[in-house]
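Presented below, as structure tokens, is a lone chain in the form predicted on its own.
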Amino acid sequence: MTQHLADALPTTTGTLPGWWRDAVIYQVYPRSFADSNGDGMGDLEGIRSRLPYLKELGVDAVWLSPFYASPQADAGYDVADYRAIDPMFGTLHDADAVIREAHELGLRIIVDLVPNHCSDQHEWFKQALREGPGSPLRERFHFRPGQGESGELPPNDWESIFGGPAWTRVADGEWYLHLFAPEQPDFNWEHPAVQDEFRSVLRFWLDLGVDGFRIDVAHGLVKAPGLPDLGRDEQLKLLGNQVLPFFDQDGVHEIYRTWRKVLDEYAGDRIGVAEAWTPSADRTALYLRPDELHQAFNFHYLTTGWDAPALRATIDESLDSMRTVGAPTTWVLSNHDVVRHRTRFGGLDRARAAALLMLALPGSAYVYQGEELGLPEVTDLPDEVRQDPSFFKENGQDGLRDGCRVPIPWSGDQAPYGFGTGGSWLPQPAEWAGLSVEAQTGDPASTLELYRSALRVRRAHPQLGAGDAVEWLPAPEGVLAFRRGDFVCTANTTGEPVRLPAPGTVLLTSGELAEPDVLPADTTVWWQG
């Protein structure tokens, strides 16, 4: 059986209000997607340049990571200037074009926004620095005095994601909240001024253009009252597992609420997809109600493995959350902070079986850039490479997000492969020239195919994005089976072939499929039942 017996399918897509809803949205990491001018770094032109291959790929929209000013101490998530693009990624004109020729291709643009912290090097906070203790743009941050005889200890037991406390002391003896980098100071929501610049940012992007906002930790902008202790250590491993004094504060949601209403003054469809990590997916629901945003990334699903009742579990979970709200369910299965999916879950075939297993399900998928290319993470890059905050701290993180962010592969056999004519930021494997888009293009076995295929059956079966269930079927042990209309998708998720009734005509298999009753280890058939 080939994949492609969907060609001849027609096109059609779903009627359902809200383009989002069904929407697959393509991830671009912009320093590692394509480079225009030979320095290395990928830039907003040579993403320009290479929509045309994401409209053929068959995506709804893109997400781009940030491009702001910044000093780039966290790869762009510490903002110097919301309004402005750091040189490295061109300029504003070439920010203005990547988003009309999007829209001309038919391809809608969703861009970062970082609002739990800003850059070091932001006016607010080099002012507050500036002016002292006492001063009225300190409290537009988290400035504390320090515990101890001298306020030598800092003023509570937070850490820092990227590991060490979650304070740094300034020269004027008093300290500075960060969740995250030192270089990343959190601002403090409860300040009015803070709220207004946010939603006049908001607007300077609507204006421009742009149909959306992936809203950086959506879940750790308010701080629980008096910043009390955790009373606890390590406690990173709390993350996503409870709610915390500095997560996931229901204070959050009065602040989408506000969103909400200048993304309803634009015509279009506008949206705020939240990156909120939260202990369920009841929780992340809450950010999701009709006044408040659109979509939140499900880190339940990503952080499921491949293992067929753990897999019905969270979906079912998923599904049941997000209806209760009237939201789309989101699915995805690599982003530029986790190991790609394709190592993670150990080995190709599943990765395959797993992106048409995600893309089977109602709701809304999010694509990482290069996984259509069935890319692996980079494993063994050399220290002096690597950028990842974390793997400069001294509790021992590996800093793995420089592995899912090595540039992406376009043509050619040898680095940089077609990602530009400079060389790439990060060293790209050997092995990587049989995984470009050029290598693979027009391979009937390729992933990018796969991907390609997937994504026209998808548009030809609306049925595929739409609803809030699915009907589970009955099947063997490790096997996930379940009904969309005419359309079944079965998933083998063991590492043996598996005999199950063929419930109709093939459309796409990730794997070769030598009999239509034997569904092959770790594959994915869908059918047109």
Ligand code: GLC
Contents of the next structure:
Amino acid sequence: MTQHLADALPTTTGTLPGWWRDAVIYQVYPRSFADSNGDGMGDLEGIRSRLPYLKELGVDAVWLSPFYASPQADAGYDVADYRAIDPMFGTLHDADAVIREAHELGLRIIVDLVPNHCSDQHEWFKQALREGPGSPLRERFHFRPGQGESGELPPNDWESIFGGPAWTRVADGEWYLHLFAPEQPDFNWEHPAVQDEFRSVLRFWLDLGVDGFRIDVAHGLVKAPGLPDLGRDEQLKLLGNQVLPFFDQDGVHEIYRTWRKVLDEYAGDRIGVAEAWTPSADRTALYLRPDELHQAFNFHYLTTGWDAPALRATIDESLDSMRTVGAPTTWVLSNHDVVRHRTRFGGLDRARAAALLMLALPGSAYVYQGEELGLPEVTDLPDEVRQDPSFFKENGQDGLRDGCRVPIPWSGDQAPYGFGTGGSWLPQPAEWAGLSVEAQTGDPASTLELYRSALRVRRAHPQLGAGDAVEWLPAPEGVLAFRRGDFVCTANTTGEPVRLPAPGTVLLTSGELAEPDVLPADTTVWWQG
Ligand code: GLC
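Next up, can you give the form predicted together with alpha-D-glucopyranose of this protein, since the form predicted on its own came first?
Next comes the full complex, this chain leading.
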């Protein structure tokens, strides 16, 4: 089953070697992309059958969120077997077919790796529970006695990202650490067996031909020695703002150095992408030193509002930080964990303008499935259909992650709109008939055709993704204007039209341009000039 077809794909784009430096990478959320067997849940065969759509859209690579064997306590981010496919998604043969056919189409495949924690149904954790306190198998996780007279209090004050204490007590009285749901015990990355196991898992998927890994919670693997108290509550407020005893510890970098050696053993430019929430772009850059990973999600960009000065500051800061380590900056607006940017920014015009701005910046861009259709967040899901574990927590996150995970509409005027033949695991809004791939295809005013055109223009003008700097041009308040060679991008983030001399001829525009000298509200224009 081994595939090395990736070796035959071009490895150089833009000006520097490395296909990933300016790649547009499309995130597929397997549950919600395409359902081939009518069970209402997306699957690998559905993904395989839709690869031509992604090719035609014009992306370079596809990142697949987890499809591994999992009880689905956190939609597959609770992995019970890192080398097996969950029957809900298909078989290893199906995964092989996705990788092979993607390569035949010239698309690369990045899979999700979840090394911070596994499922409580993972064989190692079940054994650790069975063998009891003091057993060496417990050392692969963080088991501790509790505090208080009879150990009835958690070992420290850490809170779970999903709410409540980060510790759960088992029948024999010990507690185990889980930074996320209780069904997601954290691995102890000091343990050599854990380190060996993940290098072996990397090789398993690299041998199958994948082009890289998106590394889940890449900043969380190493915990501060002694697991010290944080000393305060409402710890969620600190996430991404400071180094914590469980996040962004310097020790994580040693792990990625060993992983880089594994990636480099393989031909064809295999990459590692960090999902690392760090306090600053400079700290994110540390994950991308030449002997570590290749890319990291730019969450500082994702969390910046639709506001010219703020965007410019984040763009500059991101580029400056990544330049110091020679890594490409990445740009991302949406993913499976956040409110879709159409809704976050307040409307389709802004979403379209934001997409053109992102795709004009140097580096690599991530597109989350459905954003090319201009899908909004679904905000009125009934409680009984929600599955996000954070939703069920009393003190946890707002629990809104299901609203960006609703299966996408492909065709037809009735739910599930071509997603499959048997419904969809989350209900789709009635208005989505008009947003389907079929409804938008061929309509030059549609968001789908805007993305297709943008990716076509980006391919024809490799300077858009290349390099590590933008040349800012003078612009009125609320407007961003920058040059990249003979290409100019102007973006009006205000709600009013702005007069601005046309810097050339129009290549593409996110909204109708009545006069070349007037940039409409919430509109981005690409110019050749
Ligand atoms: C990452 C994933 C998220 C998941 C969490 C725990 O942040 O993107 O969906 O819940 O890790 O694995």
